[in-house]
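Single chain ahead, by itself, as structure tokens, in the form predicted alone.
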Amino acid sequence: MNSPRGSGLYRRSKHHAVPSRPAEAPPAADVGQVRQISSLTNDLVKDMRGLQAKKERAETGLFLAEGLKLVTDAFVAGWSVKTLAYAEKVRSQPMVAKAIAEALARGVDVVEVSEAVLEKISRRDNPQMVVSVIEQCYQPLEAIDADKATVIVALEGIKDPGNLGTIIRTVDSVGASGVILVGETTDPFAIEAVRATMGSIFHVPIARASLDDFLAFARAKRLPMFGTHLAGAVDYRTPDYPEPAVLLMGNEQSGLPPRLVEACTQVIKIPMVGEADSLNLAIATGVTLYEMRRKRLTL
């Protein structure tokens, strides 16, 4: 049946303030009811599908997450989940049933939908059987504790959401302290980026800053900055990297702009001996991050 509460559900949320940190988990509420939706023209379905668009995500402060793992991680991390939708055929699976119960206890809107509805929402065949709508969370720049940081990854002008999601996952894996998006960048809450994080989106602080604000922050905190550049003369394995420090990575196509190159404490380079003239940004970031933290990582 169609939702009596679905019409304009997310559109009513537009222009609300995005929280600077995840909200604490709300106290358990009276267990609600699961609603059923089969209509492809249901307003809730339209609103969820709309979150594929960057403009809609920006206006609502919400994003779409595919898969049971992501909504489970969001609950554990205390993020605000607005809607949980799942396919009827997975209802009895123990982990799905647990997520449904958790969502209902938290007052989340829970809907059982057809696979056709899930395909409509995700815009692809063979979609994940669980999809959720979650409130975005950016940290203010000043909330990143530079004094207690290990490595902060600053990404200037990154454009590919898959690269960004992979970097966020690597930042989490290596124990780095956060990501700063410098200038105009892709959206970390795009569905491709969220998917690539494999849940690390809920554990890595993410801040946004203009180029001027980022440089002012780094100078005020006296953070040494290491930037990778094809023109670098220092092998990335050579420096004795201090902590805290900043790893500064540039745009996939153009690399670091001159102003950021000049701001670096040291400009480093990853040696390459094959015919490739560059590395994928996410790979280059991962290789350098693990080298920066190598002496501090143990099995």
The other form holds:
2 protein chains.
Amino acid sequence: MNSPRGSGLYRRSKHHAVPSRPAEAPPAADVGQVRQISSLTNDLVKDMRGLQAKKERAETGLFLAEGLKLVTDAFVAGWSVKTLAYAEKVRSQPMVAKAIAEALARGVDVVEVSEAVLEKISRRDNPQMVVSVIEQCYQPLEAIDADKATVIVALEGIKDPGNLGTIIRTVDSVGASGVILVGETTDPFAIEAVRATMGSIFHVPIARASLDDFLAFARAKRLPMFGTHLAGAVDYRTPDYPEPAVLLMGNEQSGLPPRLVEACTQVIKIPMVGEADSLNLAIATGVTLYEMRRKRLTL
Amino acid sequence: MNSPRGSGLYRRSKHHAVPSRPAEAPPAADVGQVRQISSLTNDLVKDMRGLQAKKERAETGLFLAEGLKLVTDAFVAGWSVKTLAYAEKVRSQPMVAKAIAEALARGVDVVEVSEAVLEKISRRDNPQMVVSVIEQCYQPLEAIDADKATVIVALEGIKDPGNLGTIIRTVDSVGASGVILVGETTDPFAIEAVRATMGSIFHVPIARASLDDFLAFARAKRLPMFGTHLAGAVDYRTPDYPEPAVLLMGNEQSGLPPRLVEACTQVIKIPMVGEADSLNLAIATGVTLYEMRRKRLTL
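Could you please show the structure of the form predicted in complex with another copy of the chain, as a counterpart to the form predicted alone just displayed?
So here's everything in the complex, that chain up top.
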């Protein structure tokens, strides 16, 4: 299965749809060796750069994570790291050296690259000095334990990867239980989305569902649903929010579609004054999440 | 004063630092003519594209606004539009035709361009079909009427233009009174910032100040200041927020510097659980603003 952008080194994982997270690093005897790559036309470099494209991510089940923090978070959370690339000049920084050692111990492909290579992979002028390739991980809808959930955030048709990443970060911060991507949405493993999560991508369960499957799931679990809508009749501070519950948000342009509005237990609205037509989607989600969990959060 | 990127058609406005907003359109007798430009090397095209760079924006006192909504908002709010460029194919759309007529009536330079020109100006593959050049407008610190203010948001060292734009949009939505950019910050007139404001850039007063000048202003006006900080001792829901007041937010990486923490009437904190190190700056600002104005907002 050759890809038009690279060599197809990253073949699709058998368990792409529902990967199990590896529990343990392989034994130390598996320690690998660091390779050096400076050629911009190297197959691995082309394959890594290819992961900027949604199609390549879908075909390989992999994604790019920029920076030392993200790969370190991935190791701690037990995600499957495939490749770790770093610039020679940061090799001896203690945290980088630690990540390299961890990667080698886990049998990760570790490559020392030129800064030109990092620029090519990242498509950025000032790239991060560490870039990794990690296996995507979606949870199946059925794996979401609705009984133990606090708030599940369902995002219908969300379009902006930065908004999605910021919402995943907020879900983590507020102690919500996960994100369900409903219908056609942006890719949570897009580089801008991953960047905006600041590592929460490794901690927040993410599931995907068609609108029908999502509604069937919510009905089967008898989950109360709260949706924000500009035509909402109830101030978002009025309901006595139960847990578990679903917070349902529509997309940036059109908001919730009628079928989802009808499925809501209550349609809520955040008061607005001034000239703005609407709040940013991530802001509306954040303000509502902090309200829904208000009584349960303390310093 | 030629610029390295273009012809210097956009000379610096005499009143750049503190422009007054023009109150009225010029009389209809001033109606101009539409020019057509398809050359990518046209001076105007180069000058417009040049406004993607902070240096060019600083030198000319102008900025780029993408899309029909923004230039329409600019007209309504009385901002000084210098140039309106649109693609031939949208000329007869009623809202575009209206904007063109309005622009001609105001003596704005109106140009019909190819889509290739719009791509060049916007540096985007799928550019908006309308792009305008507008005069920047900062308010002097002294012009902020502290007595009549609700919440003034002071942002120290904010780095991300998307965050800044989103905060300006939220300030508008929540009925806060303005934004003070303290110290070295990102440019509110950067294209990503303007885009994220969704038009609120034309409605929210924005001032700039050094840290010293900001502190002198806040002291002279006896404004209570609330700053969020990870080391904050008080739950953000505890204070009985007065108005006027200042909400003080530090930058994305390092938060508030010690001098500003010390200047706070109260240091507040938003509860967090989970694995995230912090909230996104725009989310933290939004959640806190809705809390500060809680008693004063109704549907």
